[in-house]
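Let's start with one chain on its own, the form predicted on its own, as structure tokens.
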Amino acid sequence: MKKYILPILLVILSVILPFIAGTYLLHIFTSILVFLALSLSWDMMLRTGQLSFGTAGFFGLGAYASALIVVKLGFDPILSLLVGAIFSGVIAFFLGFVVLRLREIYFAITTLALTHVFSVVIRNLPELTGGSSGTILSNAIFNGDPIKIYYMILIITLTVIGISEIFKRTRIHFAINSIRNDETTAKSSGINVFKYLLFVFVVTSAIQGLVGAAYVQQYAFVNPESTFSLNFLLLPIAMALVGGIYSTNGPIIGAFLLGLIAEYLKLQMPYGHLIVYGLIIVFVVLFMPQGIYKPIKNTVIGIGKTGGDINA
């Protein structure tokens, strides 16, 4: 029961955030649970052992889904946000029976290459999507409330977790988990390995694409270079890497304390802090490859064993 305590206290905080926070922090604990829910996503398609670069690509495609059936359909930005998940997860889907045939270096730059791709065509469908110059919404969901984004975030994002804890703690854990160790033993043992890689891909790029379709729904504007950005994968990426692959905590760790960092380098360096965000990915790649989650872990754990230890 006790390891429970903290997440519940957290969760608690996390709702009357609003009531002792002004406006300003507000938004940032809203872009950090927004950074937080495509880390997860990240983070959950790497447990399968491939290396997406694709978040950026599927989050802009739900972005523009949700914009765009707003704007010309008239839809509900509540609803539009289902449908920026739902498009986004079956463009996946279907590109999943040729994407998931790669494997390592090969399926990376070719999600890479999707983002771009995306981009493109976006691009070349002025009528549709007005064009390089972007798409303006009459008005930003909840007439702007940054509260009500704030929870309308917060939902999507303990959904995420939720999902993400669900990976760990059912049979697809231990699927995906023997797939990314040994795909040749996996098979021998039964598991269709076509089958998880292509839910999970599925899953996260609807996820991707349902937080890329509240982001624009926030701002009540999107464009090409802005929703595409790199932005939407490094920063994800290097959360992840600072608190901890394979997990649901290293991401919740890593996006806090990253985004905090990200908001400052955004004021200090307003066209540099992507660079800073790759020198964050290769220096934790090659002398923390653990994250900072694990040995916080084991280094609690070991105080409660000499602790027991002391007592007795």
Second form
Amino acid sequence: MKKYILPILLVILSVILPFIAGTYLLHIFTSILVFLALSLSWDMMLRTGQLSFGTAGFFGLGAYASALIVVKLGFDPILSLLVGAIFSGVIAFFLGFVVLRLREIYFAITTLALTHVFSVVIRNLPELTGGSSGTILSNAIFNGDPIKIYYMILIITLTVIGISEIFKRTRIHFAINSIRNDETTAKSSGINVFKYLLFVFVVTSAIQGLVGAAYVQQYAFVNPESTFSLNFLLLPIAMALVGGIYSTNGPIIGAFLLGLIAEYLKLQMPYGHLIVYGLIIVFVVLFMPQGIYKPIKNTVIGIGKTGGDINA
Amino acid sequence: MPRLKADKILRRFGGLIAVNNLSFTVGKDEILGIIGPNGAGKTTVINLIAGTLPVNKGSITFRDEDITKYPAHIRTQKGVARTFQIVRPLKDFTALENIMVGALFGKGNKLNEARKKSLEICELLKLKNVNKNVDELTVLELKKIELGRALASDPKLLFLDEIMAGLNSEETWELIEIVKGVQKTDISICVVEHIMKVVKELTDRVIVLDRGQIIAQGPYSEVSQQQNVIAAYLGEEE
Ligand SMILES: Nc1ncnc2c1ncn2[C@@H]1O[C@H](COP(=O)(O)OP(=O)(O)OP(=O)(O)O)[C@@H](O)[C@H]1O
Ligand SMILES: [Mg+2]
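The form predicted together with the partner chain, contrasted with the form predicted on its own above:
Next comes the full complex, and the chain you just saw is listed first.
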């Protein structure tokens, strides 16, 4: 029971946040939750051993699918979020048959290239997408109400956290961990390696599409430069690395830590924050390669154990 | 019908023919030994039958089914299991979890069934440190994990690739007894071994490979006397 207290408290806190925080703080938290969901989705793919640089690509695809279906076909914006998720998932499914044959650096570079290809295709379909200048939606979702938008993103992020935990607690964990450790052993143990890679690739891409859709509906504007931006690739990776990869808690801690530090630094020295940001990442990767979550966890468990010994 | 029938299987690596038109069978209640000098093609034979590598030619029939075209994971699910000559533990898992992987995916067990069955296997293998990470384990324990993972998939045919190598005499006897116990549970076994006392102790019949071909077969006591077999091994020592 005890280990559920902290998560439950945090969920309660996040639910009542709009009643205790002002608009500015709420905006920061909304943005952190967006990056948190992306960070977790990237980490889930990494758990299979595949380093994806396609996060921004599927984020952008979802954003465009959602925006265009609202603008061109008059879809309900809330429903369009699902369309964004499904669109990215379906594209990932078909691309998966090719890119998931690749490994390591070849997979990483190809997913990065795909991001670029998506953006070029969209730039070159001006009638449909508005080309490089993008498309403006007539209205932001929930008429731009920041509280409702916060709850929308919160629900999405909690769902992603739930998916990540399912990935950790079921046979999926055994499959993808085995694949990352040793594909030959995995196969010889009866694991359908390609099936699991495809499954994880589709799920994580769909998450990225969903988050992209929510993002674009929030701002009522989409263009290639801002949606296929490196921000949606590098920040989530940095958050997972700083917090600790292969876990749910790592990206959560990393997202809040880096998210809050970035906001604070932005106020202290506009643009200078990126330098400090980079330094933190370099420091953590060099000196705490496991991220900060595991050492904290081990210390806490260690203290608990010592206490037990004294009692015994 | 024998449990396994390999018919004229062939495998090339570039210009080298590692397994050359090889045919053999494994019977239902049999422990077959596969012996031969270094580089004879023993491990490659296991790779071909377990599906780790595809054959270039020939066919493999397992329990009356042609499995030649099946990928490795399907063959495992159908009941062909193997250990690796150089152990390949899953390093982010504990000993128990390593074994559970076989039960979960080879056999298709649910999580709690897999845990229960894997604990039973650990008991059978006398594997104690089940919750230790693999980097804390001894050579013997790592070999037991290889064997345990294979057993957890509930195989009908089990290939053991030099599982005794690197063990001391006491440990070797411990594993020999375990393997004998396993054979009684309706699992056909193929042992690849360099240690002749193991071959003598365990096998009903051996095939001797040299350059990917069978140069002799029969009970170990007979085969070990044959001139060409002795010559093949002597050739190795030069
Ligand atoms: N993946 C591979 N690529 C290229 N050549 C290989 C490969 N695997 C094996 N070989 C070659 O095929 C031949 C047979 O190798 P194999 O490993 O099957 O021999 P072995 O009988 O198991 O030997 P050992 O007793 O040393 O384990 C050797 O000449 C080896 O170099
Ligand atoms: Mg070998």
